[in-house]
Every structure is written in C-alpha cells, then in structure tokens.
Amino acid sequence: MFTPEVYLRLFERANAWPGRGLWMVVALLAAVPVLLFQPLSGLRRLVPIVMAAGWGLTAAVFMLQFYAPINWPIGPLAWVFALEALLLALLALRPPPGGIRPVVLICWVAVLLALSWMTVYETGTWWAIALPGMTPDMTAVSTAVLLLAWPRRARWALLIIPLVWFIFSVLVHWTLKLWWPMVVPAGGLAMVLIAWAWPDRPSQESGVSERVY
C-alpha cells in the first residue's frame, strides 16, 4: 500500500505534467460558469463537451499516467471516466440547459474552490490543487454539482459512475487517514444524492431553455 505522502504528491505532479498548458485548463474551467450565464442556448449546449473533455483529460493523465502504477483498480477505473466522457458527449445532443442566475453560479464556483483547496491545506503547498478536470474527486463533484441543471430523466444515469468513484474514493482516503482531502469524496457523495432527489423545475420538465435556478 502506498504512503499519504506518495498520494498527495501526485497532484503535484499532474500539475507539473501540462507545464503552461496548466493555463489552458484552467482558462476551460472558467469558461464553463461563463457558458452557463450564456443567454444563447447554442453556447449552453458547449457546457456537457467541456465536462466530457475533463474526463477524459482526467482518465488520460491523472489516472493511467501517475495514479494507476502505484493502486491497480485505477486502471479499469480508468477506463469507466472514459466512458462517462462519452456519455456527457452524448448530453450535448439534447436541449442545452437552463441559465443560471448569477448568486448561484458565485455560490458554486466558491464551492468547488474551498474543496480544490483541500490537498493544498494538507500538503502546504498550492502545486498540490486538486483542479476540476485535471483530477477525479473534483472533477466528478464539479459534474454532480453542473448536472443539477438538466432535468432528472437526464443526469441520474449520470450520476452512477461518479457514485462509483466517490466510494472508492472515500476508502482509500479513510485507509490513508487523509481527513481534509475525504471532504472531497464525502461532499461528493451527498452532492450525488442530492442531485438524484433534485425535483425538477416546471421550465425542465418542459424542456423550455430559461433560468432554472
């Protein structure tokens, strides 16, 4: 079994892995609360292609490049993040969602950077940020947090592999006694009950794009 320290230390190396192209990620990650503010539905509909390509950027480097040698379920595991990739591909097919107003979108985006900030409050430095995109927990939180958007027939066949993960994920942080870093996981796994239990609103059930939230 790997050590804590061998853990938190590959968020830093997938950090490291893009070099400036960090910069583009990051660029992407803040342009998914801008689509979402879109008043076009056409730019809306980009926000599921942008989730898809977390995932699979995701599953290619965190995963099979840094965290698969030293834990093998990570492989197989994978393999799953690129099938919900493909699957959140498929998402934008259907009508795009609703806009968001701008007091849940700050609430949202203030979130996700409290629980990005858990691995650098462990570790001390920031190199250590888990980024949406770039690592699983925050990329699977970030998409239960956005699927909240579409209608319930939509996201729970969505929400299934992120469940999946979470659990894994939380007993690997429970065995490596990482209790600031298992925010991440537990969060998520109230936030993928919460997102089943969502009822939609009469704008989603019609299918009508307008501000849902």
Contents of the next structure:
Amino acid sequence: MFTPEVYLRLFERANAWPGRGLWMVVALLAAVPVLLFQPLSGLRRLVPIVMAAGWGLTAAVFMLQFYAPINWPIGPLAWVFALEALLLALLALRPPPGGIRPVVLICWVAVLLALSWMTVYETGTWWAIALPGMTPDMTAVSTAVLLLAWPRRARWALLIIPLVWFIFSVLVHWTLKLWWPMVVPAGGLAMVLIAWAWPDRPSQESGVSERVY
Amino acid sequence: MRLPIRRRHFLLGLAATGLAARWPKVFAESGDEPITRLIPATGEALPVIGMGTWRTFNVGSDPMLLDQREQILELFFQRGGRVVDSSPMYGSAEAVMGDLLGRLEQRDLFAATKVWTRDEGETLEAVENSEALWGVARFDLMQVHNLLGWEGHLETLQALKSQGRLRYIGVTTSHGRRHDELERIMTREPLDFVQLTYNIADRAAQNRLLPLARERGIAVIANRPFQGGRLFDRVRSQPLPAWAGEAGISSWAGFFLKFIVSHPAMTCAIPATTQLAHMRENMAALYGRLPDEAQRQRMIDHVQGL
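Switch over from the form predicted alone to the form predicted together with the partner chain, please.
What follows is the entire complex, opening with the chain shown before.
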C-alpha cells in the first residue's frame, strides 16, 4: 500500500505529462460535446472513438506509467482499460446516438467538473485536477454518463469494466481515508447502476438515431 | 632520572584506566551512544531502532517524493540507525530503497527484506530479484513474509545461508496473526530472527513468543510499533506524563518505542515515517535510558487509562 500523499501526487504528475499532454486531453474532452451536436451521423460516430482514446491514454499514462509501480493490481487493470477502449471503438460501428438536449448536456458537464475538482479540493493545487481521458475514475464516470445516449442493448456490456473499476477504486480510497476523492468512484458506481436501469427512448429502441433538441 | 611512582599512584592510574575502559557504557547512560542489542546467533550488536518501509517508501518514480525519502533515510543513518526492513509486497519500496542507497555515500546498513511468494520453488529467484532492486551483494536478513510458503522457503534460505549468500534468516507475522503457528516454527526451526507485532497496545507476543525467543536464542523485530498510527490518535492532545523523563522519554514516539525495546527479548523496533520531524523523534529513542519493569507497567497503565 501507499500513503494518500503518494496517490494524490499521481494526478499532478499525470497532468504534467508530457508537458502539453494536458491540453491534448482538454481538446479531446471539448471535442465530445461538439461532436454530439453535429447533424452528420458520421461525425457523431466519432464520439466513442474519442472515448476509446481517453481509455487508452488513461491506461498508458496514468495507470501504467505512474500508478502501476506503487499498486501492483493496476498493471493488469490497465490492460482491462485497453479492452474497454477496444469495445468502445467497436461501438462506433453501431448507429450513433441521437441528439441530446442542451440542458442535459450542461448538467452532465457541471457534474463532471464538480467531480474533477475533488482532488483539487483535497490537495489545494489546481495541478491535481482529475480529468476524464487521463485519470481512471473520471474516464470511467464520463463514459458511464455518455453511454446513456446509446440503447441499453449496446451499453450494458460496456458498463461491466467501469463497474469493476469503481469497486476497486472505492476500496482504495476507503483504505487511504480519502473521503472527498472517493466521491468520484462512489458516484461512478451509482452512475453505472443508473445506466443499467435507464430506459431506452422509443427512437433508441428502434435503433434509429434522432435529434431531439 | 627515575619517576617517583608510588603504589598509591599506580593504583590510582589503574583505576583511571579501568574507568576509561568503561567510558562508552557511562557515555551510553548519559545518552550519547546508541542503545544496542545483541543478535543471539552471533553476538553482533544492532541499534534498537530500525526503520520500516511499509507504505512510506512506496513512492514509485516521483522525483519530489524520492528526494524527500532520501532525506529521511539520510537522517536515519546520521542518527545511528542501521536496520532497514522492506518486502516485495510493499510495491516500489525495494526499488526506491535501491535508488536512495545509491545516492547516499555514508551508510551503515543492515539490509532486511522478505520472500513473498506462494511458490516455494521461487525462493532463490525472489532473493536475487530483491538483491538487484536494493543493489546489495547479499542481504543481512531474509525473512519469509507472513509465513507464506514458509517450509519450502526456509529450506532454501537455510541452504543460502550455509553458502554465505545470506547472513541471517527468519520469518514474519503481523497484526498478531498466526501466533500458534509461529510458536511451532520457532520451536522446530533454526531461526535467527522472528518479526512480529508488538507495541504497548498489542502485547500478545509477550505471553509465549517473546519468552520462547529468549529461550531459543532468536532475535526479535517488532513491527507496527505505533499500531499503524492509532496509538498517536489515542494520545492526541494529551501531554506526556510528568514521570516520562525518569524513563528517558521526551515524546510520545519515544514513549511507545522505548516501551517496546525495553522488553528484554526485543532486538529492534522498525517504525516507519515520511516526516523528518518524526524521524528525529523516533531516533531519539535510540539514546538515553530505557524504562525498567516497574516503569513499563506504569506506561501500560497510563495508556490504558487514556
């Protein structure tokens, strides 16, 4: 095991990698809502590809490079993240999601931003911000949220790996007594359960994508 | 010219020589020499305060934290510490130790680690892997971690010791677990060391294991000397008792550590820390007086009364 200080330093180090890597992640994040609002279905198909890139980046940088040396289960779990990236890439073969109401999207972004700041609140430095696409909890949470836009049939299998991760992560945070940062995987766990139960909209059930805003 | 040496002068000189020969002992009483205990198997002296690495030295490749841990380790050696204990189970702690030992020029290390694998055929591989990580030619002490596969590992470790590849061998437990099994092993096997949990709150080991260690000539290392930090929570904001100074104690860390190492069977306690101030307090327990039996009982009563 390791100390809370060592764990929280992982976020600062990941955000410093490789100098401008942080901006690459921010650009990917900004691309998701932009793509979701594109009228062309071909562009909206890119959303799961961007998500897959986030899972891959999280596995390669945060998990394998920084986290695995201090926590041996993270090595195998990084490969599980790579598998999720592959599954998300395959999701791009399905019809893209329909439109999302702007108010829903704004709520999602607000929740994700609040969750991103938990590590900032705990450490007192902006450099510890936990970004989706770079840190595993936030990558998994944002994926669970975005998957609501897909039909249940397509989404349930993609929620298994986030569920396993959140259980593991809650246990790690519990052991470290990091209560504020634990809100992220605990919220993610709730999100996965919601996403499993979330009903399809009629247009999703028929597999036809539709813009509703 | 003959010097006028009379019998009285000669006897005075003899007395002074005798006193000088005893000077280190007198010095130790005043607190300037580290308190040591002998390893029963060889009579080698070890400082009674060592250093553990569980959690604290698992910092991966973080440059900032590596620098901080270097300062901790440097201070430990400067204050007379020798025994550093680790395990492959502690994540990157062994690799970090290897890195930091390479940075420090002056060190008097007693390197102790553990074999931690269920596969009893992997003992040699585990030892060699730890040697490579620490960057040491051989370990002073190799222990079987938490009795995991102890029968097969001990057989190989014994052979490695016979070949001069290891200096001492032992087994470990923690949290007061598997004491019955440990007792059986201590009775049957030729161990140099055992490592177990012993602190002012967890004293189960003193019923059978510590007397057995004395009887069998086995050195004892105490892990979890602060009960994983819970002892400090217990005494938080409480002042030290006024009589603590009589027992050579100036901090709560010293209180807990001196309680442990004042047990006659105890060879060494291995507190872990990430703070320089805490390391200073821990290493202060290496000097000065130790509590006697009556003071030890008073210490127990005081902590139980909090």
